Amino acid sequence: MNSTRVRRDRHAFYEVAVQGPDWDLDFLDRAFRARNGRDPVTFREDFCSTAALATAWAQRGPEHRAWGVDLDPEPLAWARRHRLPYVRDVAKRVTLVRADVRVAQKPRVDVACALNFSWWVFHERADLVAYLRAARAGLADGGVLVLNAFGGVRAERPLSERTRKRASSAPDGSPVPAFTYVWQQARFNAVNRRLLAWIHFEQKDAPRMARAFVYDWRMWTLPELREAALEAGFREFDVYSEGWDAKRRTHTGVLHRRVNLDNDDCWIAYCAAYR
């Protein structure tokens, strides 16, 4: 692929800026293994977009199979063009499905996830419960569904955060030069917990890629998600967040199960719902 096109490719920028497949998959492995005493081998990525996690899962071993489900044909086409042809024999163990995640998928898998807060597209509780029921139906016995959420005082107000990203490469090996990732929360409505947010990308000597991604979300709370998951039939629901190193004043990178979670400046939680 032409490197100039990569430089203006919002999906390539997004993957460099936001996604960390190995870190996420390590936790999914751990969450399943802790309850089942074996390694998971089958995986479904709901709201998969460009299927970064699904592909990384399949790359973990010849017995690993992955399915990616998304309703939007554009990122699925991107994955088929810019990712799967470059992972050789792994591609045959990755199946991309254009479908509504509120429809149960087959075959049933060990682990499923809806990360990057993607499930917040559901503004109504009935739609959220419908998704959770379908996700549960698509899990094998003992399977786990992992979702993440964020919150805190700072999360519920307009803000703009800028993060500089080093030069990297796209899945096909083409260069992605250094750029600035801008996360902007434009509006938050406390009445219905509706959040409007944008992602912008800025690159030296190039026009700003404004509103490369637009999010119209409902910020569900952890108790609301727990109640919906149990109503959908999940038998257990656990919350995890990163540990904090007070001496170094930084997160440890290790997720710990929480019974209490302070509503501090901003937190991110991973939620595991077990079939």
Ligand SMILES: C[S@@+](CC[C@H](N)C(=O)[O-])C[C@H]1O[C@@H](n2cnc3c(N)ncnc32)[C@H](O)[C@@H]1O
Second form
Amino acid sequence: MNSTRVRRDRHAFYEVAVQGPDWDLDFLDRAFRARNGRDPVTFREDFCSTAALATAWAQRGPEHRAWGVDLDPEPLAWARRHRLPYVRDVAKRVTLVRADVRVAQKPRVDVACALNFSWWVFHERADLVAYLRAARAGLADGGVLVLNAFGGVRAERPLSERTRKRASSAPDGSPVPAFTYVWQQARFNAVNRRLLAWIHFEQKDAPRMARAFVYDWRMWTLPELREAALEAGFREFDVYSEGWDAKRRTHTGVLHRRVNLDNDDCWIAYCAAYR
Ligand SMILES: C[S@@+](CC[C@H](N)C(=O)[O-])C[C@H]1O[C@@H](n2cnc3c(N)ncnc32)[C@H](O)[C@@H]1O
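Return one more block: the form predicted together with this ligand, after the form predicted alone shown previously.
Following is the full complex, with the preceding chain placed first.
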């Protein structure tokens, strides 16, 4: 069923540029298992876009089922066209739902997530709490919601980062050419903590895909998220971030629970809210 057409669309580039489903799912598994002493089997990917995580979850085993929720029909259609037909029987265990994540979903699941900072789309606290309440209502007893955030003094300012990505393949098997992923923070407003950011994709011999994705986010702080989560009814809230290997000057790939986090540079935190 492999298509021979080269995939040069923004979703294919996005997945290669910023997503690492297995690494994320390993952490979700671990966060749930630590509290419940068993493996989670049901999962909901809020803000799922092309459902990369939801599908990777269902691929973990015949018991695993996943739901993906997104407001926008366009990425859901992309997932139905370019992903689900290529995972055979697994597709039966993935349900895509077009809905606002502020509406509680059924069935209640073991694990849910809002990754790549998607929840920063909410600018007002009332909207954030409404989302957290709905996410909690859609969790089974003992369930966990994982959200990530970034920050640090080097993050709260205009910047542009370029990362070269090797040629790879899309979920439908078609080749994705090598490209450069550009993350550009255009403006950060300290008064309301709004961040305007863009993703651009650049390839040799092809027009630049400027502003392929546009983000108007509120950079919520970790204590703001903790307080909103507790107000929404979550019992506990833990913060994790990756270890740092000082010798090699690189992250270790392992998330550790933190009660202190250095704000000097730039950090990414994974927050686990327990129902
Ligand atoms: C940055 S993408 C997330 C992609 C992917 N989940 C990831 O981890 O990289 C954000 C997605 O959130 C969706 N979205 C924004 N507001 C939403 C809402 N209120 N309810 C459901 N989906 C929403 C958008 O349509 C978009 O597909």
